[in-house]
Structure formats: C-alpha cells, structure tokens
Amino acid sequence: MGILEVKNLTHTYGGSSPFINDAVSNVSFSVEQGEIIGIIGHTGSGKSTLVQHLNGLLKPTDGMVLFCDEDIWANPKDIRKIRSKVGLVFQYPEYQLFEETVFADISFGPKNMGLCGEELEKTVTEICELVGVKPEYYEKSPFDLSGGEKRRVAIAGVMAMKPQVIIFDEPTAGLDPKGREDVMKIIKDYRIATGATVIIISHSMEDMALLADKILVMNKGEIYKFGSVYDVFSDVEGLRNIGLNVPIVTKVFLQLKELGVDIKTEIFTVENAIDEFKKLKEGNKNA
C-alpha cells in the first residue's frame, strides 16, 4: 500500500494574470512506505512546488495528496497534524534555527505534538544520538556551531517529530565532500533505525545513485520517467535531451566502451565500478 499518493496534482501560479503558469501539471505517482525516492530536475522542472504538496505547505490548483489513503486537505484545520507525520526539510535548514540552546530547538516540534518531560528528553536525545548532535553542544547556542554542525542541529529538530514520511529539498547544498557524506549518512540511518519513508529532491546524480530505492525524474513541471535507479539512469539520451546527465562514474563506462573495452555500462556507484573491474581483471587473467 502507497504511504503517498498523488493523483493528477496541477498547480498553478498568477491566477487569472498575464503570467498564469503551471509549476506542476497533471502528476501522479505512489510511494510505498519505506522507500527512499529521489527526485531530480533542472532548475525550474516544478520538484519543491511539487514536494511542498506533500505535506500540505501548497494546496493544489486541482487533483490531491493522499496520505496513507486519505485526502491530506479533506480537513483543512488537520493540516497541521499532516506536517508532523510529513516533515519537510527545507534547503539550508540552519537559516531556520531560532532557539537559545541546541536542546531547545530540537525540542520544539516534539513540544508543539504535546511531548513534556521525561518523554520529549529521550525523544531529543535519541535523535541527537543518531544524528550525532554531541552531549556537550545541548547548552550551547546554535548559532555558534559550523555550518555542518548547525545543519545537523536543523535535521535532528524535524526528525524528533518522528515523521512516517521525511522530505529533503537538497540536503548536502553548499556543504563540503566529508559534510556531504556525514549528511547522506544521516538520512540513511534514519531510515534503517525508523522504518520511515524518505524523499530527497538532490542535483547529485551520484548521491541519488548510491541511495535511492526509485527515482522521479522531472521535467517542465511533469513526471519525464520514474522508476529503478537502472531503469532511470540507463536512459542516458533521454536524460541528457531534457538538460541532466548520468553520474560521473557512468560516463567514464560508457568512454570505456566507445574505447573498444568490453565492459558493462550500467553502472552507476564507485562501488559497482570496482567490482565491474575485478570482474575484468579476473577476465584478462584466465584469457
């Protein structure tokens, strides 16, 4: 059964004005709990106005979000609880932290879903174990960690609402290679540890490579291909038409096989290139 379900979703922006626009047309596709999607563009191809549907931040022009089988606006004043079961992770999360101390700004979705006590304490704690948020920066202020640091901080307060479903709109934006790493890292134990499902909009076609389950291709506001990682990023004329590419270590196959070397192209991680490899080398050994 999907957890998310979009039905023919259109969102239109200017209204009846000279610059009427539809960010998002006619979309439909379902997630199964647990997954982990990627969605990928270029710039302007309608995936944050699509993904601020999802827990109800936008309200569509026309067509609907269900979440675990219901129409997430079949009562407006629930909204609210919908963002605590969808959570949002806005890119450059840390520009949204406010509170005095680390703890209290982890705190704050928990408090505001009714936790007090003992019960928001092991919550919070448990989230910072995760996300690595040390003992000793809880009394400190957010505002005088690194940026990675600080980003961390921001994660941690939407994953200690225990979001069934988590939404990331390029989480490792603007970070450096070992932040980059630390957050994908994150992201995915909080899928191991939780069970939950998590989409991750990203312009990094290794990253989308190495962890998503299916990937959401989208192009001038509509579905373009979604499907398998394979299946996606084996399409490389179709994705290179609508302005993205394959990841690197694809294009470095596919020159090889141009070269004359035989060998698979559909790889698509560091980690399927060497055993591809090993499989050469084992090849030229018993030629």
Given for the second form:
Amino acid sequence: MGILEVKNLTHTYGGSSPFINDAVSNVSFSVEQGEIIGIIGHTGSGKSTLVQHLNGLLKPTDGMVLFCDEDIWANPKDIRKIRSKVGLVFQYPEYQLFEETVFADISFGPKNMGLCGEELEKTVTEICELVGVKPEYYEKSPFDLSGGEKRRVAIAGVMAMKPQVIIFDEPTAGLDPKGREDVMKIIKDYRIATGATVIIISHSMEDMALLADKILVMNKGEIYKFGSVYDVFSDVEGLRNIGLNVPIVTKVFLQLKELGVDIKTEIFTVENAIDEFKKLKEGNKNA
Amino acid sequence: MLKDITFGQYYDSKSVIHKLDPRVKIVLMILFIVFIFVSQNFFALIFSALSVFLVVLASKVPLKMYLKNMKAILPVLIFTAVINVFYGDGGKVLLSFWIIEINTQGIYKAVFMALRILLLIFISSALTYTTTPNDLTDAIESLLSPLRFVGLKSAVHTLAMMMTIALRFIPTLIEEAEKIMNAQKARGADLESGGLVDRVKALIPILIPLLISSVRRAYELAEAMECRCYNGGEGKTRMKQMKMKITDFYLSSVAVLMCAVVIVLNILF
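Having seen the form predicted alone, could you now give me the structure of the form predicted together with its partner chain?
First the chain shown before, then all remaining chains and molecules of the complex.
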C-alpha cells in the first residue's frame, strides 16, 4: 500500500459544545511513495485541518492515519518521531523563526531529532546547499533577511529533518513572482534529491497543473474528487460550483472553443498550450 | 489547552444585572466589597453572603461557572484559612503543641476569612460575567473622568484605550501562539515532557516569534488607527452612550439599603 494512507478520517472541532462542526468528515485516500499530490479547495474546506492530521498535530476524532502501514497514533508517545518523518511547512513559515543565526534556526529540527556534532553540521550544510542558502548567510540573524529569504530559511528548517513525506500549506502565499518560482524550485529540488513524497496545498491552479501528479479536491470537509490532473481539471462545471476554477490557460482554450475554433480544451499548462497551437498551425497548413 | 483560558469571561444571559449601567455595576461592586469587609460578626457576614447570593441568582449565570472560578483560587483560600487557624486568641483550646495552639477562636477566624474571600470572588465574578470587557473599560474611563480637572484628561483616555486594545488582542494572540506552537511541534519541538528547566527552555521558540509578531501587530495597529484619524480622545464621541436608567437607581438603592443593614447588624451584635 501507499506510504501514507488516510482511512475514514473525521475531525470535529469544539468537542461537546453546541457548535459541532465537522472540519473534515469521512476522508479516505492513499498516497504512493514519491508522488506529488496537490490539495485544492475553497477557504475553510478543511485542507489545513486535514494535513495537520498527517503528521499527528491533530488527533482524528474518528478514523486513522497510516504511515508505512502503521497507525501513527498506535503509540501516542512516539508521535514526535512521526513529525520528523512527515514534515509540515505551515502557511507563512517565516513567523516561526526564532534563533539568533540562520544556521542555528535550521538546526532546530534535526537537533530535536537527536542529531549533534558533525552529523548535525553536515545535515544542515547539505540542506542549505540544496535550498540555496549561501554560507555567508549562516551567521546572519534570520530577522535581517528579506521576506523571500526568510521563507527559504524556514522551509529549510523543516527539510533539514529529511522527512520522507513533506507537506506545504500554501508555500508561495504572499511572495513576489521571483519568490514563488524560487520556492517551487526548492520543492522540486528536494524531491529530486531525496525522492520524498510531496503534498502541496495551493490556490494556484497553474502551479498545481504544472507540479502535481494527482490532485485532491476538498469541498466542505469532504473529498470532492481525487484523481489525475486531467480528471480534475476536465470537470470545469464541477470545480466552478465549489468555488474553484481551472488554470487560466485552460480558460483561454475553453473560450476559443466557444468561439468555434476546433481545439482541444484539456490543456492545463503553457507547454501543453504551445504544443496544441503548433498542431493547430500545422493542421491549417495541411488543410 | 490554550483555548481553555477565559478572560473577560462574559456570559450572555440577558438578566437584569446585564442590563445595568456598567458604571453603576462597578460602583456597586466596590460597595459590596466594602460591606463584606465591614462585616465584623457572623450575622453581618451571613447577611452579606445572602445579598451576594441574590446577585448571583439574579445574574442568571449558571452556578457552575462561578464554581469554575473558585478552582483557581482554592489554594489561596486554603492557605488563608490554615494561617488564620493558628492566630486565634481566646476561646477553648482544642489542640496544643509546642508553641502552636489551636483554639475555637482560631477556627472561627479561619472560617470567617475563607467565607470573606469566597464572597469577594463571587461578587467580582458577577461583574465580569455580566459585563463585556469593552463596557468595563468604557465604564472605567467614565468613572475616572473627574481626573481631567487635575490635568490628567489624556492620561485617562490613554489608559482606557490601552486596556481596550489589550483585551481585544488576547484572543488574537492566543490564536497566534497556537499557530507558532504547532509550527514548532512540526519541527520536533517537545513541549510536553522534561523537567522544569527543559520546559522553560522549550518556551523560547514560541515566545520569541510571538513577541516579534506582537511588535509588528502593534505598529500595524498604530498605523491603521492614525489612518482613521485617531488623535487620542480629543473630541471623540461614542457609538454606545452610557445612560443611567430607572432600574439603575432602584438597584443602587437596594444595595445601599443592604449596606445599611450590615452596619446595623455590626452594631447590634
């Protein structure tokens, strides 16, 4: 089975209060080793609550989470071990920086895992190289960095634990285009270097189309759909009904189709679009 | 766990007490505290207790809520009682050991003090359960307004504004602290085990980001306030004007009457 499996997970906030609210209800899915999973859904659809179960920050009200076929709550005392195997990068992770130097901050995670001395230094240096934190930054205060640099250091702080599954909750929120590209690159590089499984929550349909192998669509705490990029983004009507949309490129092709151009509409990335236009051009020549 | 912290523990049950002018409530609470302390003998104290209990009933806040407050203060209560047990002079000696002597007077004193503290907690809880934190600060500002005659007008307003902001940001900071705690836990931070020193050390990764974000928030808030032409109280009007109603007068008179009864009971016995 998959590296991470969620079975009938339900989470209710508020305990026994009158405001019972199922943030996540009866969610089941399975993630294979090395996959990139995108999670999309409108604000308040339970995405963040869902991912906080995957590393044991929240305990399911019902159902369970399996990591490598073992219930992560089988032994509640060992839950901290799961957190180093399933890394979670929160929204705006730069607000969690606290150490005096960049290097010390990135060391926090691996230190908590019990690494020390040379091993610790080696791990941190490796990650710094991977995410592009240059040695001259090691002794700087993380609070003197720019927004994009802070984000990079904060992400490195989670990656330094070398998790087998790494989850990002809107990793590019609030960054400029260059910053967004950098973060996306870091995520790809980490995956290539470690073969880790990646789960990304995002509101950018374009990024999802570009990166993800599979997309999980959440709506009101339930899974609306879990399938390939093609499966998810072909369902234009369905996505719009739950407050989501298709990538902008796809919109262009949908409108062209409406104008009577004989064209495929299952185009989700700019590259796909170029290929399709080339075909169209050749088709016109042939005609 | 952090969510369990209640502050400005307003409980909306729309009772007579809720509808009182918050200024009247504050003054009456002070009056109650005064007559709880003025009570010199058990008759007066029991009468005070009855009056406090009447207020508690009238507030329509479940007794359970009041008792929840007692839990936190229980150690203080027990400590006070135990200390007082040893300080009775006179009465029948019940126990004598070395220089320690416990007598009936001591027991009497202990019970008396404990009851007093109990009543204090009840009456002040009654105020906080029935008044929103904002009403409270407004009332404090209004009650302190005579200070303007001694040249402290802006100080009063500033103090009230500071209190309002502090109260307003408690839930925000709790939420923020929870987020940071989760983020550090995701990085393997251990907040739940270890000795005292370890636990205090484990707080650093939470306190520093929290402090930094509070400072950032403060700057942002100050700018937002200035953008909306806040200039510190001068010429400021209120959306909700506080007005004394006829019930305020009735209930104040009843309270004053109770106070008088306590004094009479003090003299009689």
